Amino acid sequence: MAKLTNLTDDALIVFDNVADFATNLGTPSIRLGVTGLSRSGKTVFITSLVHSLINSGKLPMFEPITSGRVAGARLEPQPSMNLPRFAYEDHLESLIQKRQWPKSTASISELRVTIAYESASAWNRALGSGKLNIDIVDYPGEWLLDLPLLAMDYPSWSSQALKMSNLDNRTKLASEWHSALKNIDVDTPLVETEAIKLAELFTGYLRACRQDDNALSTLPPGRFLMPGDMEGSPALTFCPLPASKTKVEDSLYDHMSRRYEAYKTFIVKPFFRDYFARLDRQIILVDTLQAINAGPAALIDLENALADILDCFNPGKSNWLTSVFSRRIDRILFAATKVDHLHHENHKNLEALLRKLVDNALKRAKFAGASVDVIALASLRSTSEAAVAQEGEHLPVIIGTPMKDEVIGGVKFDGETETAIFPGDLPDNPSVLFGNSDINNFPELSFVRFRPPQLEIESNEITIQLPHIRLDKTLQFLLSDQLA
């Protein structure tokens, strides 16, 4: 893990950990971080997880529930007074009543679920029932990709960012910004309108990289894509520049450098210190299918992004004493989302692909006893499966309602019509997807987006069962040991 803090930051982190420890003496708490890059399904995951816990959803692989040891779960007021509450009820209504996917996560939020349970240990049961607070912290994955900036100065970051923008799959997307860079002298005095224009062109390049056709993942600074109330501030008005020859004070280069440092000081560092460094468990949702749709360059970029993300964690075994001084993330789960867009025969292949994507990152990181795993997941299943006869063979298909304007075989869908599609098969050997630098030789695969399922709503929509794939195994990995 790269060193991302100084002594002052470390002291503040210890102070927060001590405060958390004192607060949790009555009822133990675990802070679960939920993140993923744009449209990976963070909001749906949290909504489905919470709904299943508090409404006794079907979770056959989650031992604390199947053994009957969980007496119930309920929402409680969240502990952080300075964070927005995760809008669980609004998201649930959007999924069930409107059949609309919630908007992407644009800022950090929190929700507390308290589980009442009986211990699996006869000795502990004799001491009475237990309670566990689960504090779910939802934050954009793009913010994670900013953390490596804390260990980089402006010249290093500029050099890296310019080099990336000149890669074959990015240079066309960056062409307008590159043209503007050719017409400036970085050592001349700052002209504010020029700085604003350069920052806007750089942001446009980042947005173009994120579009579905490209699906690139390594796009720091993340707040340029979701500025919030910082929009228009100097801390968000900079871009990478070619190296300065003279390092003149008050030049364009000098001001861009200072603004980059301000971005780290006022945006990146507080997120790391106040939230990220206080997590106990982490799930990282990955829209692997979108990267496959975009081709081999997007997959390689996603692999690099996941390596950068893992490099920022402080993983390792944790106990009550060490967690006071140095919070460690002792379980990390990578989840390939939207597995319901594939027939179940391909689920293991998707899992194998995600495992390959994170393999280099796992080898690079020093985990010191932390548990890390991968899973293929659908937090809310939007399709069903069937087989259709074609030329004497039975073809496995999935059935669902494609979202409005999705195109299959030249047909544009209206968002209301249900259809059966064969998305293609993932290769048994995921390395095949990485060895194809030629997009024309890439395996023929096509994944479309589906609307949330039509669920039968009886007297009370809140008690409805939300269909899923492996949400129970996800909970087993992330939480079962805390309910033992």
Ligand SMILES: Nc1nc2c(ncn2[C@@H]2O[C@H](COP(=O)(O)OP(=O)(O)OP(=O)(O)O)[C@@H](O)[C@H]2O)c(=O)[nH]1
Contents of the next structure:
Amino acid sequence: MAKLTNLTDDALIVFDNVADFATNLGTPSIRLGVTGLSRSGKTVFITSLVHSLINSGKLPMFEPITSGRVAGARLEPQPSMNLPRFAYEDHLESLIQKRQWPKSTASISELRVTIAYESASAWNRALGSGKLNIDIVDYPGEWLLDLPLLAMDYPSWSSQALKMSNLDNRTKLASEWHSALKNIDVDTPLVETEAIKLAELFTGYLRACRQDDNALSTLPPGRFLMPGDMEGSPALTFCPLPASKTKVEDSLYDHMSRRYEAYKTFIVKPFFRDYFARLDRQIILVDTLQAINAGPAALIDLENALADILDCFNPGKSNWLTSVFSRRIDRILFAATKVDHLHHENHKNLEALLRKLVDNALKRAKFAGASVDVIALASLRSTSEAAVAQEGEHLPVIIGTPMKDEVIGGVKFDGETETAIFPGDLPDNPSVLFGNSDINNFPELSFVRFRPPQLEIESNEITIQLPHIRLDKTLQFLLSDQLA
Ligand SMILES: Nc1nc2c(ncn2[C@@H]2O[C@H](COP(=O)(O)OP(=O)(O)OP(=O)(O)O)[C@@H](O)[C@H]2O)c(=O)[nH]1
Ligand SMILES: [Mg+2]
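Go ahead and give the structure of the form predicted in complex with the ligand, now that the form predicted on its own is out.
So here's everything in the complex, that chain up top.
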């Protein structure tokens, strides 16, 4: 196996730390990573969290605010010159004014919020502290799923990825790519158009796995679905291949193998070194409901993805990551998002389900060190609750505006009409959702996507309060000790 570290990486990190320290002299900073697989709710979460902080939102469980010690919070120029700024104002406008969810984002971005506060401790007050920079870093969870690639050479990755693509729930989605593989000889000289075609078919398979109906999560390489400015480069033009017999130079196999290594060198390693290793706190957003909607296979797949994600936080002594960690991530919060899709009677069960997903992952990852917690939240509450009596039964329903073209029980929604929906009940015991490969016994649950809520906007829409569920508890876990 190739040696995964070199002096330059370590030297760079030391240098970066000195630079971090120099630019932050005087005001302490905390780097909060916000991640989650695509569509898990990162953009909405950051927008709502920042809005609540800078507009004194309703945050009854966030002690520094309720005790009156926070004097105010505002946006300040971000510290990283080479990262896009999180487009806070655009996202807010889209949510509030247009009642539209923000567009999908596929890259990393940053935003700095500075909180002015009065310390609860006389000692800290005497030291004259009272400002904290929170640097929020938004990055796709898919990038974390690339970490295992660093320890795998091309032949082992290829064989693992091919094996996975032959699993029952994937083989149909991979059929076009599989038939193309049957028609090639990996030991013949590379023909570029052939390589491009194979990479496209492989990407098509990954995309199909990710679609709503399948909702599969473990799909490295992460950049294949979110190429950014590397699109079309050789480092993204490869795919797993059946084993080579001859290992000749310049063959299709030889080139794909080198491109896989380039992907690790130019994409995976710099991400972990430059961004991930510099986080202090982390929240991982999980769209548990989407996986439930797609059935047992999607849930098990999500569980595996979470285990891979947790591995990143537990690098172990010999791992390359340990040497580049400049700070220790000391708090990690797993959050089941969009809990407003459920009546509050079911919130505990969603939390229990996420806890089970993560507990298994924790066991597998033998996690130790940071404090970890689990929460069910809604960044922007888009529903209200009611009870409907039906055939003598009390049905807890939620009321919201389903998005245009969403369907439930054969009814297609127009995107304007408010509707009461009974989404079904989550089981008290989350184990029922696992080990239950018979899809017919899977509890009947159906979720539709809702539009953002209609808010009473008066003269100044910027200072209205955004409705949420447990954003305050989230802040309490992630930040309160820093404002003590
Ligand atoms: N009801 C409800 N839906 C939400 C909430 N947060 C997010 N959503 C839904 O989830 C979708 C994805 O949210 P985003 O914040 O864009 O997710 P993301 O993780 O940034 O997605 P990518 O940028 O595509 O990776 C939105 O378009 C909404 O449909 C919430 O608090 N309540
Ligand atoms: Mg986003």
